[in-house]
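Below you'll find only one chain, the form predicted on its own, shown as structure tokens.
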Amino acid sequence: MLKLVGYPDRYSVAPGEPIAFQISLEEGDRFDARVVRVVNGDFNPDGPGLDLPHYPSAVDGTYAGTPKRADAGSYLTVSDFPSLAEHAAFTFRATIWPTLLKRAGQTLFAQWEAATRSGVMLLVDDTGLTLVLGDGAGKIARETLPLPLLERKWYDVTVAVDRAQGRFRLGVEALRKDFGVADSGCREGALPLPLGAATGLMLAGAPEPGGTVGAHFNGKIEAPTFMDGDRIIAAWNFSEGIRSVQVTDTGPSHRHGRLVNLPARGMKGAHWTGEYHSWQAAPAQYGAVHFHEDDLYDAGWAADVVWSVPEDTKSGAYALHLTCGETDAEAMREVYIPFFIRPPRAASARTNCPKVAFLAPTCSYIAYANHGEHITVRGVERIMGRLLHFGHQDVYLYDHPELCHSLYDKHADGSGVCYSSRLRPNINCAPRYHSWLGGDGSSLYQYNADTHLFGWLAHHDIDYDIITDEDLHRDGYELLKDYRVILTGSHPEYHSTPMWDAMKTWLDRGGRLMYMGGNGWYWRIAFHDELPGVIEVRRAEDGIRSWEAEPGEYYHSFTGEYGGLWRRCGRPPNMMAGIGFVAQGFDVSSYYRRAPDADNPRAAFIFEGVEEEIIGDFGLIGGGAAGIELDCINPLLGSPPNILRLASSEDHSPLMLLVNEEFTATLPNLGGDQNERVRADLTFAETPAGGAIFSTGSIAWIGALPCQGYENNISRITLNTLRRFMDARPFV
């Protein structure tokens, strides 16, 4: 088991500037710390071997601990809501989808002094709907209407408490009536208790013990409102401000919101008629908030370790090195929390930086932050054609829920993931982590297979910066204008449409782009308004994919953008890469044979000292470089028409797919054995401005770098490229 977790307050921190680190210990009561290059982060036997260089800094040193839960599960707050104890009698009303039923005790509303117990509650769950009061001197009265609801169905709720008669009033309303479903109904009764005393409110989670906060409800509510006879105590409008945490009170109170753990905003309600698919169309039918017990934004947990970067850190990247004793068979006791120093922010002090740039896909490591798929998904070993084994790693992602999903995963009650944050731990995303996803051999994929990028950059003494997506993003253009060539990681498959346009623009203007890896600007993501470090991704229409949106939630809540593939917007990948996704597996990878283009005059500076006509037979991950995803040429998706297709992969197994968005109807020969269109191009153009663009369309490229020292067919034709895109001479 892990005995050491934690996170970086943020991925990209710039020379000058502090950077936090959040630690829960989970063993013992002191942890040491020292900062570390990245270097190379495979400890596979067959590679060159852990290289993570320690970076003396004025953090190393030992460090007081104590363990850290987060607190999941979202909610609603309202900080100055008045008693309702207050009120000789009100009224709560809300229309509900309730999704996880089994789950006991779910709480509607919430006004609760958990200490005291002093109160009053609205739960549901598969009893039925079930009012809890509090008289704050130790008795608590349950009454409940025992009328079981169905999961994604539309109901109204109501709850009516007449201090001054002393009755209480319960009623469900089935929105739908089905033939044989007695579903609605209502029971009224005596008070059992007086009101206890209680202030501020909450929706969908009730205060426990210790200032945490539980008994999550799990679905969707819409137009909750609170009534004094006729008068308005509040009346919350979820379709209004859909890409913000506050929530409006239109009652004459202003008692306005703030949700917490970012529940799904810009959900359709109870009236979505069809007709419109966009929020921003329709307000009024996108009234409904979707809560689950298991979202999670920020873990919320205090800095342990802050670094002030001295003014002349060197960009690249880097790590905190965590220990608390000797690693065993039955302890994991050091972690690794990576995260990546930029160039300076002011334009003025980079005049001196390098021409090359590497973009950290970070967007894509929060996308993938604590992908549990081949722990929650029953099958996964015939998707990947061999037993998975588990690390320690996974085992605590296992037992810790509460550090929530990936973009890949399901919550609790079976909707998609559309968030996810990095202000949490991110367990699959540091050095010697090793994925299930990651293909035989050395088993990595995404941050720790790009180290395998920055041992060769090392090797041959290639200086350059290191920016993020999250800077990308922020600056734009200006942060890419300086810059001869770009370098990709290995699966930058998540682009806002900032990024998109500023690398676009960057291309356009002469830019050379080293495209490293497969499916490449695949999904179109946004970023929040007022929140960092969280992206959404509605998964639309079709694409690989673990989950579908529902019907009419294709657009992004943070910015009212349609989701779903870049494919689906008008920008497939080969507008900007040349080549685009089309096959994925998970076995084993396999190698390029050149093509008649590598002999084009245009492209002999790539192949210089390349004779062979097979190369990339061999790999770290999946024993061959071209594997786990892949990408081709596409005229009809916009590959330029002087793309020269260098090499192509062939060999592939039958597990190696073509993906869904790539055929119409179901065919027998989707697989690399039998389909030909399952390969990966390796392919350079020229960009009109005199800039180039090279693609590999392999995720297990850049596996294959460090194989034979670093020097092989891959690496020499990486290098040489490189070195050409590095001149200034314009290719055009």
Contents of the next structure:
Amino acid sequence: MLKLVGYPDRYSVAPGEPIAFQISLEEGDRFDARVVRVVNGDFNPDGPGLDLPHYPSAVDGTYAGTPKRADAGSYLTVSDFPSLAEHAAFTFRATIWPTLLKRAGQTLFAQWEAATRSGVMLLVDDTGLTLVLGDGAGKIARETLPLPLLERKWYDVTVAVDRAQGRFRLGVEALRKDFGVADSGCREGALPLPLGAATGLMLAGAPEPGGTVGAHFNGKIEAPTFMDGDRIIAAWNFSEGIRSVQVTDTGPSHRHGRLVNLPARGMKGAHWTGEYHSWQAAPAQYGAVHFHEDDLYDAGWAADVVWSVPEDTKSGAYALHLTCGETDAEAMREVYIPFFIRPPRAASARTNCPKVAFLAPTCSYIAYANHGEHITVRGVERIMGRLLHFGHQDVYLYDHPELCHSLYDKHADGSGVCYSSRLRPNINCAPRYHSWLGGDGSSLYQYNADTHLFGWLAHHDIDYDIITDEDLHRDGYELLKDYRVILTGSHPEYHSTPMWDAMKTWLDRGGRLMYMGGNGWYWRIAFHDELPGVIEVRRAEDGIRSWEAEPGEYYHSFTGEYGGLWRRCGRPPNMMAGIGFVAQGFDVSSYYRRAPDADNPRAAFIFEGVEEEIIGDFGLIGGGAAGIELDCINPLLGSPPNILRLASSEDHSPLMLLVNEEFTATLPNLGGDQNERVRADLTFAETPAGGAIFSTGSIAWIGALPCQGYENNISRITLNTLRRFMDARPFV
Amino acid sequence: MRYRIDPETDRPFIDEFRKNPVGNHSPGLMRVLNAMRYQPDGPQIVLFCRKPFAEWQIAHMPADRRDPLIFEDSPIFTDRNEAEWEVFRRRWEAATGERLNLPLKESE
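The form predicted on its own done, now the form predicted in complex with the partner chain:
In what comes next, the whole complex appears, and the chain from above leads the way.
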């Protein structure tokens, strides 16, 4: 299987800056590294073939390597919490909502020294509530309140330890009484051991030998409090500072804590009334944090390779190529870790930059990072229309769940994954990766699908820069303003508000947008105030989604913005690109048929040299240019009145299905074989400031560019458009 | 699920599948495949690609992700559609008790 994995500390680096790579070597003790350009990451024999030329650099060489592991699981840590053994008596109280009770020994709190097994822990699982005591001299005692709790039900839990009296009391009180369910009760007894000393405190996790943290709690915790009689030792209010990873102790000692690995904040608590849906409107009702054993923000590996990018390095797609021997059918001993070199940060240094830029959809790459629905969801073969495809990378992902999830996955407890970070190996974002989700044929999706465009641009000798979503989020309109043309990737699905605003401002001031894919500008995301490289989504209301946010949890914890579809925020994709998402299917692709607007003189430049009525009846992604996810015109959603429908796709398979936000009552004819609305529209429209929009409406479009040596009608249409878009002459 | 594969009425779809294992299928074949692809007990058959565009083998994904993948020793398929046909044959037999002793391609 895969013997090397790694990740960069950033996806976008400017000339003159360093970029670091963190590597886990699974076999042997040394690996070779070199920098390559990424021109084509697809080795489909029906296409042009892998094209990853060496880019000689100072980083090329041999390095020592070791295996590394991520320590997944979220928790709260309070480093300056004094020893509970110093108190004659203490009580811990919290309200909890457990979600995966079959996991044994989940920590509610731990003041524990792993090496000496000293301290105290409170655990919960399907046996009930357990108090663990360690005297630090080798003895451990467990006292259990054998009371089976129910998952996704709120409970007050209490443990009182009275060292002076030598007694303990464990209590559970269900906040809702259910007939026939005995899930409230208490148990008292003599303290079986003296309490060993330990300092610091964790909630939802416990220190383990070797320095890791384990025994994670799955579920929500609200209002955890430690008391010594009537005196507050600490009382954390999770409804304060929801945008932060800092946690406030409202007690007199200010023992503030820090959340590690991003448990979900902005979560409704036990007393959510349904009257308010935003944590900003009623913070007291959002005092819960949802912890998961499979949360991960930063793998935290040490840097193995650092490259200081020379000042004169050209903007583009690059990768660090790592090898540790010969790849064969049993083991893959090479990996490519992609990154982008952006143009210089200083605007004054960008005066000679090209007029064309590719906007690398890095937010979408992060959203899909380690996408594992083929592993965790049953029945996916039905959607794909073929056996689920596992490559070496997928097997590695299966064997390493600690690398955690994409925004499409559910946690082990069934709750949706709303945060995804790039500070961990992103197994499916790489040249050579064949996605289980990609269309039949090359089976590329997201990053590697976009390399088809890099190959096409190189073939036609187009000079361009690459900027990334994160660059756009941070730099805004200023980053776009000097570009005449922006090319998107095949699936630019996720956009933050600053990204959306910057792109719309640029368009409104005369920019020329070439939307080279499908299902773009779909989900709203948020970036974190304090932590780099992590995004949040809330799968609110509707849309094609693999999980649903809980009612009342539709607002981003990172920003407070309403989450979900941009369409539900008054900004349908049609307002940006002229077209919007209408159907998806992952089996095979189809073709476009030329529409009457193709003969409109306004569009003559697009079809110059293209006489065929059928276009794109070929492609490396599903065998056609129209496939995977499709967009079409809809004036009701903001498609401009002057938009030209140049061509539309047809003859889609029954697995190309109308998306659920496009119907209200359930329809009997959702598939592309029976539904006339299932189609991609190829469109063009001028904008008032002299700019224009060209939209393909299909994720598979880019996959048709390389066919027949990059010389075909899809390629010709795209090139005609790009050359006219590069021309300074205004459209209106 | 209401629909159950009927070895008599569904017989024409065997040939449709053989001719085109992955593609735009008729409603009848879709119904058969949707029934076949439902594994209520949790395990899933998947296709492991040993060498891109060259070698595949059938593997089994357990119901519990914490259990390891199981790789079948043989055969190694050099045509992915052969693997699709092999799985179709197994599922047809499981649903009907009838063994399909046909190759994917007539010439073989």
